[in-house]
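First, one chain by itself: the form predicted on its own, in structure tokens.
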Amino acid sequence: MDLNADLGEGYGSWPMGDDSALLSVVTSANVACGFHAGDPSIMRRVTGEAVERGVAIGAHVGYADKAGFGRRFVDIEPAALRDEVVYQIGALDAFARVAGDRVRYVKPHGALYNTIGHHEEQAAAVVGAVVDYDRTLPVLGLPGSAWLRLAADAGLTVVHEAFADRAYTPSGTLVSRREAGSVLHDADEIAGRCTAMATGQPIQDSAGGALKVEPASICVHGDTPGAVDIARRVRSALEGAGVTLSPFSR
């Protein structure tokens, strides 16, 4: 099982999360590429630390929306979105190569991640950007999304992910952040759900039913309260259940 987290999401003097601590826990780092968050110096620092710790580097691409932290839909033309995603992958890849590695995969962020779950044109644009840049790059996303379907159709390697601290609907989609209970905060509950997902057991959905989620990677968010403690509890629980942790993209 792979354990990933969104990192490098500060900007200038404004920090976001504890990147260094999380890099000691996760196996893959989704690094912001300067559009929804991040800047060149942060990208250099995080990619350098990731290489030192043997953590795989992923391009965490998003809408150009720092004020909204990339969590607002942007009605951008597909051709422009395609170019912006190529730009972001290339920028992060430059710093990854300076650090002695390269970008190993691509994961969209926030509103872009949610939008391309169903928006065919934007999903096709992001797929096209990955194909343009490097069709050997795996792409990370939610099972059943238009993004992963179109990526598979284009011959890309698709990787299913689940979220450690998010509630799921009975259909397997994420409960909207606008709804109460959409984000989980109890470390023990989160660790238990992750262990269940990693070992093929069902978790409880938002309606109280049993939902089976079978990810190849589990995301622990870096910007929630107690994020580092939660990530450590999740890793400890997985290892305690006999789950081997390693990057999916090596």
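In this text the structure is predicted, and so the values were computed from the model without any measurement. What we label the rigid core is the largest C-alpha set whose atoms superpose within 1.5 Å from one form to the other. Numbering follows the first chain given and starts at 1. First, how it differs from the form predicted in complex with another copy of the chain.
Remark: with the core as the superposition reference, the CA shift of residue 77 between the two forms stays below 2 Å.
After superposing the rigid core, the C-alpha of residue 51 moves by less than 2 Å between the two forms. Annotation for residue 181: C-alpha shift of 2 angstroms or more between the two forms, rigid core superposed.
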Given for the second form:
There are 4 protein chains.
Amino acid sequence: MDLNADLGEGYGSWPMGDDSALLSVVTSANVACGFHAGDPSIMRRVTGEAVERGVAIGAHVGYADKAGFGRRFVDIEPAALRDEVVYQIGALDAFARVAGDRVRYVKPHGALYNTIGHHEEQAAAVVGAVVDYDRTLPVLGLPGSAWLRLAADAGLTVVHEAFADRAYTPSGTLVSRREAGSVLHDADEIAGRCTAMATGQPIQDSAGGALKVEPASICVHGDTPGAVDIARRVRSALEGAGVTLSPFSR
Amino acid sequence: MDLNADLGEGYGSWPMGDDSALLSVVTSANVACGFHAGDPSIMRRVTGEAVERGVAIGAHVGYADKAGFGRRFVDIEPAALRDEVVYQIGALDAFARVAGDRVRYVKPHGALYNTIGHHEEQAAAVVGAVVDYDRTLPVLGLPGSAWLRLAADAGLTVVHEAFADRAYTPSGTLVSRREAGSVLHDADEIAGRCTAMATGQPIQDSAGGALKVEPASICVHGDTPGAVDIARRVRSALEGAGVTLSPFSR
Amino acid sequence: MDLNADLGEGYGSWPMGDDSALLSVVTSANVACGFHAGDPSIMRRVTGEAVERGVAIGAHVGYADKAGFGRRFVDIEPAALRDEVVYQIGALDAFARVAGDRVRYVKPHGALYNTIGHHEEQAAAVVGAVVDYDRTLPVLGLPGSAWLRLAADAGLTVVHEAFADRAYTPSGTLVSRREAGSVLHDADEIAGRCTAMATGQPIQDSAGGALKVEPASICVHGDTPGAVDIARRVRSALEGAGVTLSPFSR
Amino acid sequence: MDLNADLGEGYGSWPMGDDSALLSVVTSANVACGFHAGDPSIMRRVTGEAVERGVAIGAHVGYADKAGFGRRFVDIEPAALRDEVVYQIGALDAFARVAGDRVRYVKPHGALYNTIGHHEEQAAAVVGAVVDYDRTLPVLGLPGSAWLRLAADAGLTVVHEAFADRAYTPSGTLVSRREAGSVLHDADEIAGRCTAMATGQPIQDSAGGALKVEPASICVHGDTPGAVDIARRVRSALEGAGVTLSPFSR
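Can you swap the form predicted on its own for the form predicted in complex with another copy of the chain?
And the full complex, kicking off with our chain again.
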């Protein structure tokens, strides 16, 4: 099983999260590329440390929107979006290569991630960017998203992810964040669900039924100290259950 | 002989210069990388057209300063500058590769170009970035600059350029722009000097003496309609004198 | 009658339009505030020249999106949008006051203008910003827009504008730009329609009927040389018809 | 005596310092204006809370350099700098007025503060901006700086500040940060020195002699939790010594 998390989300004098702590937990790092967060020096530091620890580097591409941290939908023309994504992957790949590895996958961030779940033109644009840059790069996303469907159509390798701390509906989609209970907070419960997902067991869905979620990667969060603790708990629960942790991209 | 010029210097809805016209004249294109000018869509368009025309793509790296067009010295820490230059080369290389080629050389822009003529720490930072990214990339600059001296010390291939429209002192340095007569405007005179430089003949220096300038590349300007005409005149004068035009990087 | 146009839309080394030419034609200048276009030096120059010529200064507020020139919808939180609009009005007002006048009205730009035609939350945010800053400032917009409706509800003075070069439906709304004939190009026709609108006469709507449009201001464009000529033609036609031109805000 | 500190230095999703805690300690708030730090929503929040607490609002103007947090010298043309400072003061003043007060003084930030200690052209530019905007605004700075000298020449009210945690040479200038002992860390010592400065007593200079520093405002720092504690200690020591704390600008 692979664990992925967002890293390198500081900017200049403003830190965010504890990149070093998370890099000791995850096997894949979604590294911000300087558009919604991150900057060249942070990218060098995070990619360098990722390579040292054997963590795979993914391009966490986003809208060019530092003021909104990439969490605002931007109705950018698809051709311009495609170019922006190529730019971001190329910039991050430079640091990954300086560090001795290369970008191993692509995962969109924030509002772009959400948008391309359903927005066909923007989804096609991001797919096009990956095809342009390197059609051997896997893409990470949510089962059922336009993003993964169009990526598969284009011949890209698609990788399903699940969220460690999110509730699922009986049909396997995420419960909306607007609903109560959509986000789980109990570390033991979260770790237990991750272990179930990693060992082919069902988890409990939002209606109380049994749901099989079979991700190739589980996304954990790390932007708060508590989140790092949960991520550590997930990792140790998986290891305790005999699950081998390694990057999906290797 | 190689002719180089700055291209891709528009930004969003703001054009600058006539990239297509210049690409029909020069053999090497210094392409802005989105820090002082340029954006991903411009980078894609210019690199695509450059490859179609057999023009070599160079990374025209600059300070992160669109408001000042990269013409203001910024006292950035050398380590951060090094990272910014790696980022820019990587981003441009993505588009060069999408277009079927790759970045062939590095030439700093504006205030960065001027600064690393003498600023040892920033010069070393830009050299370090090229070494980091790809130590086979040639670097283009002014003979006598700290930039080329440190690049040579680091084992990089250094390439001397001359300026088509600038007056030279008897010692072979540029006459300061603050002095009268530092910039030439007569197209015939400029073309004649370029032909001399390309065929091993001396030009007249600012004191009236004979000066041999033996560049591997001549920089022409293109940010005004008149400048494109001068560039065309230079090219046809060189061709008329039997000088073969081709990228220095091939 | 008032004529308004967008001005100060350059950025740094990138000019746009001929501000001086337009300032000799219009009576109200929608001045970009540095978010989608413009910068402090351009704002000083344009406000200074506007005051010299007796042209009223309006705050042309937009999304913070220079790369997209403010033409892309951004799903910004309404509270943040309200703050961004206050910021922009305040910054422009500084230059207007330095020049001896003050901001006289507010007109949103581009995608923000279009969005608040129907997006209630963002419209309320821009209204809120004007209320915050100075509730005596008139707001300029399209009859029927959420923007003007909410502004009126909040007690602001609303001013209706018409577009010199746009076709109108029988119900008085603009024909979508996606439809053929939505934008007029013939200077005589445009000038004739403007004269009709300014003198209480009907214009021909897109179905061939007679439509009375009774704006307090007519928007002309100026971002191309041809557009400036059309604007001049409109002005001279109005003057020829005995229409007095003066800022609506005085 | 007045206590001033830098506030509102977050940006978007990136916080910095504890603005609320500091606002309960200081009497004057140097509020970032969105160029080196801060954004419209932060500016609204900080100015609102400052007014509630009776803390005077100062414009903490800086270079347009979020990536470098305004700590890098930028060789901007003085006329452009002047315009950028007018812009910043106007934007902040909008929020100060929305909150029921107005900008009460101007204090440059970081590299701009340091530069205009000696750089005559940039110092004159910042002075010019204050003159442009409102020549009744006091300016805060270091005794002996070009900034305060030129401000006084221009008829502005100049206010001397001292730094709570910095060592002073026998001639009353700051010991360079590059030298050992230039920054004090002991809260009792810092509080004691502030009390001395506020009551007309000498402090010990770096050579062990007695130095009278007679500031109208003392600058405390707040960007770390420890710094807030020191600031609180300074305030309570001053109050314990019977020093009345109030904004210098009232």
